[in-house]
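We begin with a single chain expressed as structure tokens, specifically the form predicted on its own.
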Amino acid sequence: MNARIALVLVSCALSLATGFVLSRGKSSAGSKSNGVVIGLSMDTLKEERWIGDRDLFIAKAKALGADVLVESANSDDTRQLRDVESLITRGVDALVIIPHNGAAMARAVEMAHAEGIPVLSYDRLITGADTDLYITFDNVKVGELQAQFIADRLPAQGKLRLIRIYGAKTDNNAVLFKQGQDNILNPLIAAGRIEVVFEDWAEDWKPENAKKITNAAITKAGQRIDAILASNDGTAGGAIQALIEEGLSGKVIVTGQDADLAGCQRIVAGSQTMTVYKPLKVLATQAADLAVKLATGKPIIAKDESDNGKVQVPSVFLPIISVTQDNLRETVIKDDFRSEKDVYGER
């Protein structure tokens, strides 16, 4: 099946519409006559969030008449490249990649394009490659929401003492979250309103690494900590474990992201203060729809673009919401992303 892709890129800055057609011819070995097959190459399935993405993506793709082949790389770049090679060999019509390392997956895009297979970068941007399409949330805005939450709670007198826990250095999203956080925090740091007492990157987003960072911060700076800017709910959970050991749980502002069930439960309990809710059902279902359109050559509207270091990648950005105890029911639970019973327990 030839994958002829028509992407209509609408520039928000210029309010102009530019149409272009990208043609990729698949080899005869990869052609089929019995429907569309999408390859989904995932970084990991160790986190609750990604299991949900997978299930929602598959369900939507099947509703559109497409089959999905899934591979998970367990956060191993070499294994993910092998996974992509396997999916290509099995003759997928489009490839969706959730990269562990955005730069490392540039090679995956090259391999796919050599066989005429279009590539959709899912939630994390593949850098340094001629990637066909990118779907995500506005990750700079995610960081801004997290930092603004802290900025809105500065003490009337003195400065706020802050621990910053970034995500994985290999994840381009972690860099974008930090960029957004910096947009809000840097002026306050320069004005002496916020003091960053410790900061580090949590390798592979692991909670245990976030716990080590928090332990090291308390060892260095003492217990007088006002806030922890954790970049997702997993690292927030690791930081909170360290706070529990120090008797500080519930006394320190802790941010997060993803509205993980455990994160929502911690918000109800008061140990975590906020999370950024990214409606994953919208992300996964729209990604499946886009993947099928890429595979079948149907036109796609992309209103934004992202610089991946090589090209401006046509991009679809989705909305995000800051969630606290005050609006948990009106957002996460109302959307059926989490159930009332799971979040609040038996009542």
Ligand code: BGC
Contents of the next structure:
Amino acid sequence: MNARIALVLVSCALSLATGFVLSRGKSSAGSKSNGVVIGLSMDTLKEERWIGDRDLFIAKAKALGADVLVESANSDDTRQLRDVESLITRGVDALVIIPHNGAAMARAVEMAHAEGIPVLSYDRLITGADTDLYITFDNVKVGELQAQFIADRLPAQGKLRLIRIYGAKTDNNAVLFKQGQDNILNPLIAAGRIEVVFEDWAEDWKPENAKKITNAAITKAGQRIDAILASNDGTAGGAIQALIEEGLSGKVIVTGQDADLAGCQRIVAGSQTMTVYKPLKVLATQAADLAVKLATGKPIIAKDESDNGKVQVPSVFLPIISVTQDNLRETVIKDDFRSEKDVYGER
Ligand code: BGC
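Having seen the form predicted on its own, I'd like the form predicted in complex with ligand BGC now, please.
Below: every chain and molecule of the assembly, starting with the one above.
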């Protein structure tokens, strides 16, 4: 029998009535209070947000006495599976995976479990597998906040003409963002208040793909565009490049997500209209804490769950905030997520 102790999901009475106690991995008898090694397998480090996630995660894990081995797959599923294999071979006690492709990483969970290693799905859900635990933001809500921002700015008369740019099809989050957007937009589209003049998925979330989508949209639908529902700041940046070429920058509502520095600067400059701030420090530090608990077989409380097509994955959802010029200072800057100087420049 392999060393892994089966997942125990216990519906708890009393104070834990709304949650689960999750226990997997080494029994506490075999656990190390120090010398714990966590493997962090990342989709990419080519986008600003993930560098922050990595650094915050490592800092917290170190503070808890754990070492972190990091691999980044450059948006390549084969490479990410190889990364996971290598982390397993190097003897990690728990794996934290940010999947490029949630479905493709089901195999990574199987490989880890075969060696008794628990897996925490970070920010993006690994689907079709016995994923042990999932920590993320409320992704449907992200989409709802983006779409609501546009819904609150409909013209007094006629239809708002909208370009929709979704994220990577391979990312379960992109599907959830779209679901949240649909919740708000579908009734307005049905009522004839919004016309979607163009929509597409930006492969691998790349800004250059978002730019191509925007170029194609303007070629097809003309310059009369009222809003671009971009699903994150990277794709917003690509879309805005196309708007600049067309002389439309600043005249079109553009949404985003992540409060990337470039996104915040564009909000100040007026070329991007909003972003969704997801406090990454909360995500990364809680994830590090959970990963160390998983690695040492300590109990974990996860109040929610996510259906990943195979099991209900115990889940932790974190709150998010809609950000515009009006509340940048009270949110992103107040939290020290970005500095006043970086966002507004020298004054
Ligand atoms: C994340 C976003 C990010 C996007 C592209 C999504 O899964 O939730 O924060 O912008 O991936 O990396």
